[in-house]
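Here we start with a single chain on its own, the form predicted on its own, put down as structure tokens.
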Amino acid sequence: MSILEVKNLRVSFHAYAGRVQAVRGVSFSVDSGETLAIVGESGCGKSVTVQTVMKLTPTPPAFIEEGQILYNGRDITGCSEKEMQQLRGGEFSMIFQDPMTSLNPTMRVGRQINESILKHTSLSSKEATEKTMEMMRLVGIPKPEMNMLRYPHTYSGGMRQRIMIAMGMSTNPKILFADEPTTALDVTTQSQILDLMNSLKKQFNMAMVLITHNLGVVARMADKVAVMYAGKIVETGTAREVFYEPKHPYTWGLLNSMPDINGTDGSRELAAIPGTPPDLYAPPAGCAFAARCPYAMGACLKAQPEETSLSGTHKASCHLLDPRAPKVPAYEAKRHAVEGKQQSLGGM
């Protein structure tokens, strides 16, 4: 049984102009020790989905219209705030996108980690302090007995992110949610943070849900990938299936927009997906990607595609997968381009 299973989750926001359908029937699962990456453009609903699982979306204006969130088989959709406080920190933990706005600027970092440990474990104050220093050492912060007394603004961006990871890992959560954990970091620091997260995940046998739009990070971290567009998951599969055998035109567009560092003359321009995502105040009747898809047919504008199972782990929602749909000649070319990019990322 999966440690976390989300079924047909629909989340909307009441706004001045109407109802924003931010998440529209999302389903996914993740097992212990497994990393699921949710990828897609900004505004597609990735963060709202994860924050809803954690019950961190403000209610109102947000509300769950439909769906189930199962943690170890228990539906936590209707849990009270008090019940969720027991799950957050103890069972779930989250690394937010910007550590500078997530850390309390008026508190020393050691005290912030310490508070989380005291709240969600049975350790004494002395044991919690020792645990705080142990976690700081584990994430690569030297001399924790001194550095735990510093304030967040005295740390660099990479060190603040390490503090966030130490805080998230300090209670040994069963599931770690990471929302763009390396967005504001330089490439070298990104690599160090990703290696650290992978190491800690294996050490504690955690499940991880990673939110990102960086496919290089996905190739390096993920076991499974869910591609999200306009509040829906349009393709899911193992990392190998999504990178090597993508079936949805939106996935092709994302993969084709990655720089090809194997190019010899550097003359190839980066491909962009034309157009903009649809207005989720009034989502289209058909496929949400149809207006931007070069392969769109009449059926794409009229009806939403059914999900097609391509293997036991690979699924996609696209009318091109219907046996009656015309063949798309561009697919093989895209596949070979992806293989080169995968090699540049260190393989799968």
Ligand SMILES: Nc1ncnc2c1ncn2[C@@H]1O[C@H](COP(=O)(O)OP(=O)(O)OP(=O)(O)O)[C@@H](O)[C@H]1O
Contents of the next structure:
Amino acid sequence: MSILEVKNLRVSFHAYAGRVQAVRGVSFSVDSGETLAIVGESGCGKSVTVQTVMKLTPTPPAFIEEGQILYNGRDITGCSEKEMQQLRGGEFSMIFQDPMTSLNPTMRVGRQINESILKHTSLSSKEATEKTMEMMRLVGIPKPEMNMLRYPHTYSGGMRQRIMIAMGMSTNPKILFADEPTTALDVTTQSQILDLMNSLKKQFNMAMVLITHNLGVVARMADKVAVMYAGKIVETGTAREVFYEPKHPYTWGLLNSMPDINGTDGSRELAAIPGTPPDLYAPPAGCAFAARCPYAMGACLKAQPEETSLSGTHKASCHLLDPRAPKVPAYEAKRHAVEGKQQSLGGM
Ligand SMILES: Nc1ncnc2c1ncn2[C@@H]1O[C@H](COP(=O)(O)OP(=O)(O)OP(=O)(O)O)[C@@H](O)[C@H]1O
Ligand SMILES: [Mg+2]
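Can I get the form predicted together with this ligand as well, since the one above is the form predicted on its own?
Every component of the complex follows; first up is the chain already shown.
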């Protein structure tokens, strides 16, 4: 049994102008010790998916229309806010792009970590202080007895992210959710933070759900990848399957737009694929990517593609996978584009 399993999750925002169908039937699972990366263009529903799992989407306007979120086999969609508060910051932990949104600017960092420990564990106040210092050391902050007295704004961005990680890890979480955790950081710091997250994940056998725009980060961190487009997962598989055997034209577009997979250059975000994603107030009847897809056929405009299983782990939803569909020449070309990057993926 996976520690987290999301089944057919649909989330909409009920707004004045209508219903925004932000997440349209998303399913994924993640096991302990495993990292799932969710990738896709801005607005495709990555953050809403993860925030819904943690019940951080404000209801209203957000509503879970359908679906289950199973944590250790138990559906948590109906949990009370009190139960969720226990999970969040306890068994679930979160790291966001901008730590300042999560850190209290008026409280010394040591006290913030300390309070989180006291709230979610049964440690005494003295033990919590020791744990705070231990966690600060673990994430590479020297002299914790001094540094714990500082306020968040006196730290650099990278150091603040380390504080967030120390705080998140201090309760021995089972799942770490990280939404663009290193986007705001310079290349070297990004690299250090990713290494830190990876080593903590291994040490504590955590599951990790990582949202990123950067495919280099995916290659470095992920065991599994889910490619999202317009509120759906259009392709999912092991990192190797998605990078080397991509089957969805949107994934081809993403991989081709990737200038460099070594992931050390944080400024190298995904280049744009021509066109724009559909309006989620009124998503198209057919495949949401059809309007931008160079291989779109009549069928693509009429009906949504079914999910095709390509292996035990690899799935994609595209009409081109129908045996009756014409063979497209693109695939080899796309594969070629990925092969050049093989060296840095070799460790996977
Ligand atoms: N409070 C809200 N009210 C209405 N629509 C919303 C709200 N929050 C998000 N949305 C919509 O939900 C969709 C998914 O948003 P989400 O933030 O999950 O995208 P994302 O994939 O995380 O993008 P990014 O990469 O830019 O962070 C978007 O179309 C967005 O406009
Ligand atoms: Mg987001």
